[in-house]
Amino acid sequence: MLLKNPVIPGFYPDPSVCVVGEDFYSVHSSFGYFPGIPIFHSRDLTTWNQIGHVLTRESQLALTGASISGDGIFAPTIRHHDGTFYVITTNVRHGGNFIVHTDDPAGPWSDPVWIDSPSESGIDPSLFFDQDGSVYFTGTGNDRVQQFRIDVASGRALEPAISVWGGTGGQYPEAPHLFRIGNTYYLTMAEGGTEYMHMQTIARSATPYGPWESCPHNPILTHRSRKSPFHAVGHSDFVRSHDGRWWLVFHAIRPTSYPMFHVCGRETCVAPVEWIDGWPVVNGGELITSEMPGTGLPSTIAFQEATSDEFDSGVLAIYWNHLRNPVVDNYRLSDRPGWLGLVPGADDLSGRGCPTFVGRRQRQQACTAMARFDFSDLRQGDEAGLTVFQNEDHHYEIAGVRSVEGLELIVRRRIGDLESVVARSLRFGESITLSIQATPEMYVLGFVDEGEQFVEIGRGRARYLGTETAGYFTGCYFGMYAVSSEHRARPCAWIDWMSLD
């Protein structure tokens, strides 16, 4: 079986690893959407299943007024110890660094245990379990690794930070982890931003605390000014399989078009290493490709994640995303079973508020969203419609509101600082499937007609909605909302099914 990246496509980005015996766990970075921190399950470390979120709970993850794409959920790290899973994270906003823990990485986990550390320890904190007990929390703050010893059970450090490499001179050095292979201990992060000019390093010492002596062949891993369709590769983590082999996780991203821009975030990538004279090679030396070599090891049973939910299950499938905290009572499955009926808010997609919004992630450049709407609820003031959506600045919409004339769509694009209503129809029934068809270079809003054709509404850009433009570290959603200018208490719009495929 090929490795065939990405191997968890779509925004799933700076993942870290750990492997139980026979099975590796990952975790991502989930910045303003809730729930946060997807955790995926893998035998193969080819095929990844999600078995669910880390943080479920408000309890764990505040997200009120939060930047959904600069603040939030920042940069986790998994471990496992004694039985015991670890994740130590980043709220930027609501704070700062955190651990929880669980038996069961399906969940749940605790609640957050907060650390009692200097600010300067900064973000992108990772764990280190060493062999005489010791655990050392290891971070970047003022553009170095800071490194201190911690209880893990009550987040109190037991030394000050202590600043112990700068890494190899590349801007933005984030995402340390250390680890250790017999005597020597090994220091890795990334550098040069999360960008084009992304690349690992990694430094070997005799002690936790260096001197550092950096690898002779640095960057480990980059694909700076190099002609390949993966870009922006790094955000590493080293797992060693039971079988003894050694493998690197961290994400790219797949840009299209000239100049280059990418909608589908970064994405979780895999590539095997090798240890030469103590340092490790990635993948012969190699740029990494979208087929390579598999990995031999058992195979993983693949739960396909569904192209379509019709709601019939009670409860929201395990894909779905709400932007920051969301308001419960604004999503009803049950009041009309098998439909998904949404109460609109007064915050809308623009804002930081919690908007009446459920999402789930573009995962290839050419797709297609669909779902079929139920408005006859609507009333004057209420607005629900499909949105492709990449953060509250950059997001286009087919939406439904009621004019004195019936049913009309519209379609809106925000880009920036400039929204506008740049199309309008008017429909007088009150079901209808809207759709949006997504090319590496357009999103094609529209609707689908008696006679199953698509009817194209308006359009707009795809590079306007890459990160590129966009800014920030998130890739893009298409979702469901509502929004209204007056209270409701009840479903304004009704979703018999939603298609991604």
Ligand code: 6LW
Second form
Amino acid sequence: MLLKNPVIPGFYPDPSVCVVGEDFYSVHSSFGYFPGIPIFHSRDLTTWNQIGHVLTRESQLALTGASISGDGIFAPTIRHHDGTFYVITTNVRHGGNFIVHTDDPAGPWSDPVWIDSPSESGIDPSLFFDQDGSVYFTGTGNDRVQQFRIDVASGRALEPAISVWGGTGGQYPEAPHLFRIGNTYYLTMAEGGTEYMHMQTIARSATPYGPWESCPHNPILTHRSRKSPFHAVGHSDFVRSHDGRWWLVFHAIRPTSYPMFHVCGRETCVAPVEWIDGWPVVNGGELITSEMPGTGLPSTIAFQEATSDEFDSGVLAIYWNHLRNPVVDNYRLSDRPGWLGLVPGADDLSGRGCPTFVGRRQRQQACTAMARFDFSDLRQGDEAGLTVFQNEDHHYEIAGVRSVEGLELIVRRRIGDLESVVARSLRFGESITLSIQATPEMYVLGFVDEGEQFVEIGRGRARYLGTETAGYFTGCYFGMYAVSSEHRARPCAWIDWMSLD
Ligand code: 6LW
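Starting from the form predicted alone above, please write out the structure of the form predicted in complex with ligand 6LW.
Up next: the whole complex, starting with the chain shown before.
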């Protein structure tokens, strides 16, 4: 089987990987989304299935007031030591760096162990368990790698933070990982920022604190100014498979158009690593491509994600997320078996509250999202529909609203601080399949009529939902939402199924 990059398409950035026997586990940043930190499992580094989320409870993940794409959970690291899995990460604005642990990566994970870290420890924390029992915290603050030994059980720093390396001179040195091969310590990091200048560098030393010798062929991975479908490669973690070979897990974007933009966020990729003269050579020094030679690792699991959720099982499928901390009672899966009922709150998609919203990631540039709505409980003041959502300030939706004349469909575009309903259409009948068709350049919003034909109501350019326009760190979601100017204790919209192909 070929190694097809990205191995985890869609907004699954800042990958970190650990291996236990033949099993690889990856974790990813989730910013303002809940639950937080999706965790995936693989045997061959090619087929990855989500097995859960690391942060599933409000006691682990406070997101009050978080910017959906610029706050919340940044860059986790996963490590396995003595039968225990550890994830260390940062909740920006709500407490800083913390560790959670478990013996089952599918969860549940512990409550946070907060790190009493000196402020310079900053973001992008990593852990390294050395052979003598020392555990090193490695993070980035003040544009340098900051490091100290830590007691992982209590989160206590065992020494003051030491500034160990500033990288090779690129801006935004970040995402450091310390590891060891034989008697040599390696410190790898990303530089250049997570945009088009992104690159991965590495240094080595005989001690965990340096002095560091920078790799003579740094950066070991970059696509800066290269012609390729993949850009912004970086934020990497090294992993060794049970057969002794090494791999780099990193993220990339797949932008289109001119100037380039991307809507699917930063996506996880894999490449082989060879060690030559004690330095890593990534993918033989060649550019990353969408089809690379297979890893040769036994592929014993099949890809499992279903394209549609019929809401029959009484629980939401594993890929669904909410914006910030959800009001759990606003999502009804048992009131009407086989349907998801959305109770609208007062918060809308453009604010920083907890709107009634359940969404899943856009994983390819060209795809179609559909959801079957029953609007018979929709009253004046309510609005419910399907959105393609990048962040509070950048989203398009097709929604049902109740006017005196009946059920109306509206298409709204929110681009920066401009917000406008750009199309309206009166409908007959209360059940309707809303759809958003995505192409690399356009989102077309409409419904599917009785003859299974798509009918457009309005459209919006993909560019304005690109991260280059919207800012910060996330990719687009397709979501169902409900909002009301009136207090409602019951669902205003029912959804029979939602599909994404
Ligand atoms: C993350 C940093 C980065 O903290 O982007 O690509 C930041 N690298 O390491 C947000 O994901």
